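Have a look below at one chain only, the form predicted on its own, in structure tokens format.
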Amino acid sequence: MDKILALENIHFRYSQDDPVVLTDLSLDIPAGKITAILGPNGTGKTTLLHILLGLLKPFEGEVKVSGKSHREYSKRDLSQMIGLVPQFESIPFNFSVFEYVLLGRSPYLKPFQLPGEEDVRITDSALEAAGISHLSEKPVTEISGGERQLVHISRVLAQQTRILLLDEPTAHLDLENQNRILKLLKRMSSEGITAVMTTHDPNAAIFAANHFVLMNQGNIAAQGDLSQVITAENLSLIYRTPIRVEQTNGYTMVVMDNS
């Protein structure tokens, strides 16, 4: 497997005294495919995401990007390499969408440098490909929360990052624009972006991930391709609930089992 980031025997908590969020987790996130880190709530998921971008430093363990520790990157590089997709962020200023989106750029300016053509040309194209240019003059505080979604993701195409993280990108959503945001991702990786979400569904992470992680009280149950990881009795155990495994017309399908 060509990885692109992984985490070695980490070991995390917020403070010295705070509980151990992660406890000698190790992971490696293959380049160019959809990784789907599934778990349910608190078990140290979104902690995980900040861990690989930079935000949070683990107390012990090692996290490298393309094969070099996270220490020989300045900010600056990181932000070049790696964009998140929060699940919830406050917006201060009453923003219109290109102006949120191209903040994306910002990694590529000098301080107190503004945004050229090629800025506002590359916020274009990433509002284009995320199918949202009619919104560009509208605030970001009057739009839908799956459009909202859908301009967090197009400020990271913005920032031409080849490693895109998403917190939850489809939680609160409705069906209609959480599939238009699994086939962004969908074809966002097969244009060569890796991609890593965290969600508490597994029936979303089967539609868009080929690689699949499943967490478990700060550390990781099982890891590798969707017949190694999405099956009943591992499910059942994460979330302590009795959870089937089934195949539709040639699909995964998880439902809960009530028999």
The other form holds:
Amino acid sequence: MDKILALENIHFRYSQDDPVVLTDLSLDIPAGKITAILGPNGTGKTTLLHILLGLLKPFEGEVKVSGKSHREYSKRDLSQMIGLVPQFESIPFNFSVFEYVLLGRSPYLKPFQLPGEEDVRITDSALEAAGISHLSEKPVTEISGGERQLVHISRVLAQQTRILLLDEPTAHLDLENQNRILKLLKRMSSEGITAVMTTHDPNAAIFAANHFVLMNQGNIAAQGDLSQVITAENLSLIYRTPIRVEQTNGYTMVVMDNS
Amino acid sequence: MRKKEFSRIFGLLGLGILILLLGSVFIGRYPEPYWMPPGLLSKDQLARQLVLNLRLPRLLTAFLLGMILSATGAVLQMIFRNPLVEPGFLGVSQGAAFGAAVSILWLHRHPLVIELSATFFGLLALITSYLLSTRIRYGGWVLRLILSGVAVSALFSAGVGVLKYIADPLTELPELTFWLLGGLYSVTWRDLLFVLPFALTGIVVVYAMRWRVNLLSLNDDAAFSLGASLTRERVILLLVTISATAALTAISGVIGWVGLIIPHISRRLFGASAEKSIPAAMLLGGGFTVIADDLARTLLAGEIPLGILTSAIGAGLFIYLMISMGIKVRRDG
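Alright, leaving the form predicted on its own aside, put up the form predicted together with the partner chain.
Time for the whole complex; same chain goes first.
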């Protein structure tokens, strides 16, 4: 497996007084695939993404990008390699969709530089790739939740990173918008982008991902492909509720066991 | 609004402000109310003296004051992600007012001493707010700073109240009260030179970093992923804007509402991106304060305190914007 991101023996807590969130966690993220990190609420999925991003520093262990430690990269290098679609982004000001997506070009600008013609062109392409060119001049605060998620993805498309971290990208979205987002993600993956998405919805993970990680109480319970990880036994154990995994017309589906 | 359209409108705005500045030189109550014919400058020695030594430094200070208050308001609203923040919210205005009061009562009433004391206490309020915020054990950094700013502001405000209470009602209290109401009636070239380094540093740094201000208005994780150095960039922007505000407040007194309302108007006209809204806010704020100061020295035979006029016009505009244009102050989810 060609691993592009790796966590080695990570220990993390927010401060000395707080409880440990991640304990001796090791994880490899394969290049060019969509990795889904599954687990119940509060198990440390967002913390894990923030450590991969470099926003949080583990107090023990090493984060590696393409075989080199995070510390060997400058902030600018990292922001040109790893992009983030946050779980929730409150936007108190009326940026237009175009202005908001243009912010994705920031890692390529010098400290006092403004975006130029090339940045505008790349931003327009990112909007087109996400199918939201028609929203370009609309205020970000006046579009739907699904459209806003597409705007966030457009911003990382404009950022042109090889690695994409997505924190619960389909949470709070209806089925149509979940489908749009996950299909876009699969298309990006087919073009060589490595994606890591957290989710607590196993069916969304099965729809999009080809590598699975199950988290439980701050550590990895299982990792591998669909058949290795998405089993009734694993899911029932970590979600603490009876769960069945069914095959319907060749599709795997996770359902709560009602019997 | 894309770049070409903005450049055209911004150019027109700049031209309008230039005409306003030139026209304001001749607005006043000499030789008679409202307007001095420009031809008088070549004939009347007193008119020349008035324009060169009083109106010009006053006009330029009003313009700088408006630019700085608006730039500071725009930057703070964006980096604190709160459209209701204004330049004095970290205790700076009340700190500077306390400093001026201390000087009037106990140190010296020389303008330079008042200015130095006001600047010192304005910055002291800022530092106290910051240090206090690092000791608060809950909430994010925005909430901690806002809470500590409110507390420090209230402390200095109480201090000003005590000083007013003990001030001599015949000699000290009128001067103190007039200073607190705000005004540029006593500004000289020396005052302008005193604030110029602070003001220019603030304007240049904010203008140069306006794209970074956009990044800092995002959630921490998003801003970080786009390459922002969150702490360093916030500290630089806070330092230059608040110290410029403190220095200008030291010579103008407390001038309210400019830093709150002008960034709103600028964002409504030019869009939310700080790339355009911050330079526009600087020009609009400068123009607004110059107009308010024109009215302050012209409307009545006696000077109307500038702070009263900016508050009255600012609050009126705010109400108009809220009712007629649906100004957005909600925290969007």
